[in-house]
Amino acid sequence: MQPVKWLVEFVDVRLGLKDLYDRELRGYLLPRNVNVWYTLGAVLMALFTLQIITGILLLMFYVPDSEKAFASIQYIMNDVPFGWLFRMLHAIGANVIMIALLMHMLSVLFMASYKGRREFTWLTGFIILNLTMGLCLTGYLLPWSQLSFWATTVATDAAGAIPVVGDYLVEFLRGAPTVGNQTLGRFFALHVVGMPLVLLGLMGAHLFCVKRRGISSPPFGPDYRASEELPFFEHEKHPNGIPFFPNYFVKDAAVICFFMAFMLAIIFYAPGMFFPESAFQKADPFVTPQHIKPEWYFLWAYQALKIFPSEIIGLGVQVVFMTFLALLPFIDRGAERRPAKRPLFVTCYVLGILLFVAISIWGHYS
């Protein structure tokens, strides 16, 4: 017996890997009309894995101290072999993750995939979206540049608009009355340990919900039938579907490669897309740069605070909107999922996207 074959048989007898492969990969069937939007979950897993790998590599050289943080980033970019690549993959990868997350969320909304008793799946995914934005915010301060310092100052100032506890909350977030070394230490701990641990747990819970409840069928085509909600738990099966491996795995891999190529194209051909000039200047608490703006995915929230006569109203509107999104599966209880049969929802969906884009552009140029 060949050594490789012997090793495979040795492991399989003890762990039953062939049975696992037949049941979970080749035997796991997806809807026959499953589309490319369903690959975004795999894309996000690949991107988050890349973030963990590049984050560990950056940790080897980064110094979380207000006097040394900026210099350590410069050392990584200029002196560490391929350090510039790891840093850019990590920084630009965060933006690509937000793009993929928003696309994933919008596709789930459009196809009403949160229906069919998938409330827990939606809630865990929604919390992952918000936690990822928190990770981006905490990581934003770590380079200790003018952009990161003053953007963090503006972001934490917003909490001061909350009545009664606002000032205490601002000081709690910063660890001091102003953004400084204690803020950097807190954000570093949250970004490197606290939030990633919670995120990994949520991702595990999300995948469990997806796997346990079953993949929802795309609400398109003449063969689509709405599944009946039974008074007991039932895994949604697709007996006439296609195997996950290798049929859909190939599509997953292709879209992952597309996103990786997209990210590398930005790094090599447009590295300044997400880095204004103030991102390359060391933080100076005594010099306020002009036109400090948050990242593009926070622009809508930034502009909303400026639209309303007081910040507390702007914060209140944002809280109401995000709460509505979180509870949407409990509000939209109808069985119909086909977009053509839901004209009111599709109209609100399109108007919502246009409003998000318009407010974001307004925030960028205001």
The other form holds:
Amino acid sequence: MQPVKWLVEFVDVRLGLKDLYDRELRGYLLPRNVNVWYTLGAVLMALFTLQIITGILLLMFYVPDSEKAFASIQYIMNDVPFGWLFRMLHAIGANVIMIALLMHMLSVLFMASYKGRREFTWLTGFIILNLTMGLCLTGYLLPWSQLSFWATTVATDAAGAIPVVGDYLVEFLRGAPTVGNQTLGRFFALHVVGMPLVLLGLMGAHLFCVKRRGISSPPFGPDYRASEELPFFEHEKHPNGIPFFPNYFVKDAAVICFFMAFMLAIIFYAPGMFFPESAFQKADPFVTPQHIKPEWYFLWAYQALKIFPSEIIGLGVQVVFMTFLALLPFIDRGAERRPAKRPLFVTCYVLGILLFVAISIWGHYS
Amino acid sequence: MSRSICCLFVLMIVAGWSMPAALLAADTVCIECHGGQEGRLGAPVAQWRTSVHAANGISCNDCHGGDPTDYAMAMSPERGFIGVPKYTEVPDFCGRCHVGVAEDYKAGAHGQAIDRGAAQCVVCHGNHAIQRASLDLINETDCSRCHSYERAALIRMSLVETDTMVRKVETDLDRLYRLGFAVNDMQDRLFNQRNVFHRTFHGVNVDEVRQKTAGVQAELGKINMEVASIDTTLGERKLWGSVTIAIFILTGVVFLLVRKAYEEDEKG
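Taking the form predicted on its own as the starting point, write out the structure of the form predicted together with its partner chain.
Every chain and every other molecule in the complex is listed next, the one we just looked at coming first.
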């Protein structure tokens, strides 16, 4: 027997990998009309994996101390072999993840894939989106640039608007009355350990929900079936479907490659796209930059606050909107999933996207 | 959605992004008082807001002294208030910060003749609305107000090439800085050379200007070589980046073709 074959047999007899492959990969059948939007989950897993790898590499050189953090980033960018690449992959990768997450959420909304007893899948996904924004925010402080410092000062100051506990919360978040070494320490801990652990758990839960309930069919074409609300648990099967591996996996791999190409194109041809000038200046608590803008995915919230006469109203409106979005599967109970048969939903969907884009642009130029 | 998610969202995103302006340093008492006045007492505030001084955080008290935090003592000589300098005192007034320029100016023809009404700083540069200096300040219209333009024209000609070099190095270093390169050392050296360059022509001595600008050009040339070396590295990175991007796109296309083949099988 050849050594490789022998090794495969040796492992298989003990762990049953072939059986696992036949059942979970080759035997895992997807709907025949599954489309390209279904690849975004795999794209996100690939991007998050890249974040973990580049994050670990950055951790080898980054120093979470307010006196040394900025210098350590400069060291990574200028002296560590390929340090600039790891840092850019990490920072720009975070923005690409946000793009992929929003596309994933919008596609799920459009195809009403949250229907058919998939509330847990939607909720875990929605929390992943929010947690990722939290990871972006905590990661923002770590370079200890002017942008980091003042963006965090303003963001943590926001907690003060919450009635009764606001002031305590501000100090709790910062670890001190003002943003400083204590803040950097706790944001660092949250960014590299706390939040990633929770995120990994949530991703596991999300995948479990998808796998356990069964993947939803796209609501298009002759195979369309309305989602049924059965009084008992049922795994949605696709007996005439296509195998996940290798048939659909190659499409996942193709889209992952295109996303990687897109990210590298930004890194090599437009590296400054997500970095304003204040991102390259060391934090100075005594000099406030004139124009601090949040990242593009927070711009809508930034501008929405300015539209309303008081901060607390703006805040309340956003909380109501996000709560509505989180609870959508519990509110939208109709069985119909075809967009053509849901004109009200599609109108709100399109207007919602246009509003998001318009408010974000307004926020950028305000 | 649970309240905790709402709170998390609130903490993360919303409330505070709103008003960065609120965090800006408060105006000094000088600006608060004079900003509300009309005529010659209020005009300097609006002019100053457009100036290079304002853009760099240089406020009233940095030149005029006094206490910018205390209404009662803001214009007290006890707190170092100077007020408006006399015509002949202006070079010393500005020279507290622009030391080298003042030194060369005083040694030059203008500085030596200031008692007889020769040009001093504000004659050419203006005062409160002062902008970043450029060679445009040496022009026939302005210089001819006091004397013929020939000598000034010669000085200007000797400066043009160096000025262009300084601007190019500035632009290059800013570009590299925005890409995350540590260019502090080069920026410091440029700063020194720019100071040497700027003070040079305040002496209004043609030979000295030619000699000193040659030295400045040599130093700028060294910085240019370092910039070129970084640009070469950037070019190599871009080349390898392009290759990697092409590989990813091609691999993606190959995967799509494989998928196409599977689709044919699935139809069958």
